[in-house]
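Below, in structure tokens: the form predicted on its own, a single chain.
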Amino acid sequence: MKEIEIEEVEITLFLEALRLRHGYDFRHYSRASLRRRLLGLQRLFGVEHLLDLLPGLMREEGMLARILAALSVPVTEMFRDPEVFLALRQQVVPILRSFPRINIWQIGSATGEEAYSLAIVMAEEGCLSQCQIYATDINDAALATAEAGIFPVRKMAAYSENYRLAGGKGRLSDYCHAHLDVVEMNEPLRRAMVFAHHNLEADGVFCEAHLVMCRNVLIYFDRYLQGRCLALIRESLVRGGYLCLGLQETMDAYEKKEDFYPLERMLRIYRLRSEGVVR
């Protein structure tokens, strides 16, 4: 067999073992991206072949968490694509503010920067006290960082500029305090958060949501898993609820695209249609 064919067999066997032993199914993740992460996994554990990891995967406690951390992509930043957060602030939050309780589901939260960005917007628009942000991921290490709310101070200059462009009404430093080379997000923001493990491929609806943020998650999935994820989001949204995808993502894999109205097509902000909700 050619080397590339052997590699594909090893990947297939490894993913099947991961699915059967632990219930995590990566078979519908983008193959090219997944292959790069699997090679990184081999380097992390210092093995020559992917299948050398199978004994540990099957029997060693703690190894699963390390594998999931290596296979997930915890890339994020505060107020990433600030024009999106500006549109949310101006067009979505005024509607959400009318609800006595606001549930936001942040899918693929990684280390939590985007979830804290949402909390800051809600605070500045006067509705953080009625807001609960559920931030989920399969990477427990990333979730632990998010829950601590501690980030490198070296990133704050870029984050502050994003905050300004997103319509920030004060200074980003108003929402955190510095300790040497890190900053810690303020307690009122952290109280609005619930960080939880959630597997999009296998788990069901996490909450009844008024807004779902699923940005730069679908790009790592094949069409089947994209469709499943979008159907799950549709099921979780209240009537007239909102969905925000990444700028490079679309609704193409969802069979009932007519369920959603594009509020801001270029910014990938959609609203679930219901009676009386068409603009």
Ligand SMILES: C[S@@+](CC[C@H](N)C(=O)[O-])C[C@H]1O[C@@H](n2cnc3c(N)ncnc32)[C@H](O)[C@@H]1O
Given for the second form:
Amino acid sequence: MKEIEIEEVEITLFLEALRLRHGYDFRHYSRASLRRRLLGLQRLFGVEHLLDLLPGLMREEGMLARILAALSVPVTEMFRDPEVFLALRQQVVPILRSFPRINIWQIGSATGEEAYSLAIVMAEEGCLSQCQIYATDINDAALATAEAGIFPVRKMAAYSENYRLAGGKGRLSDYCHAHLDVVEMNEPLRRAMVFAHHNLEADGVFCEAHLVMCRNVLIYFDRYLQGRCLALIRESLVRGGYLCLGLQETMDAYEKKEDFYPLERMLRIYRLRSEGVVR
Ligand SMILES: C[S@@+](CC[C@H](N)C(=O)[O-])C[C@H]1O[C@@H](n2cnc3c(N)ncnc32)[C@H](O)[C@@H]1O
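Please move on to the form predicted together with the named molecule, as the form predicted on its own is already shown.
First the chain shown before, then all remaining chains and molecules of the complex.
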């Protein structure tokens, strides 16, 4: 079978068409990972050349959502890196709990596992009723799964182990019910959440937040776009608000990183200094 390849000029032209036609700018995504996603897109549509997709990109309804879904990497799991959730539970939630209302902006929600994990922690720490979790992404298909709150039952053993390591106080099955090969998350968790389309590359601040979770998203971006996202996050945080990045991510691309201090350096949990944005 013929090996599919993509020339750099094709990538440039494709991204330019996507940007000019639909306003989605992927030029600041890390090129190696983007190239792999574009190869996947080409295979998905069974076309010989990436630019064969241009007529569809220009005119077909529904094509944009398929392209965005193919370019995004909605890989996630419940209580991913459980030690981070344990630290949030022990060091951040006790402070957040003192606020009458807690807004959490969970960026790059993918299929929602991270948002549900947060909701479970908030429920166990007795503050879910004062909490609103805004979970955003550019992948509408992933957002639809997240909103439905339905996950494959085969993943529950691994998720339950993560939950235990994250300091879970009961059993993960207390928060969902099984139907054949899927589990559905319980209604009280879902009531605390809003899932919405938001593009970090182009859109403004989504909400005023006491905690922003932006894990495993910046790794796909170049330094310029990482800097833009971190500035957006900084703007959204209330004074003394918290930021949690992925374990492979840093604040290096942000020019005012001294606005934050590391609460848990290795776990990438930061706090905005209280002389930060006054709300
Ligand atoms: C690897 S997942 C991270 C999921 C979750 N945060 C976690 O750590 O398990 C990365 C997500 O970032 C989303 N993403 C990529 N570019 C984005 C953008 N410009 N704006 C918002 N979300 C974006 C992707 O659609 C994908 O769902």
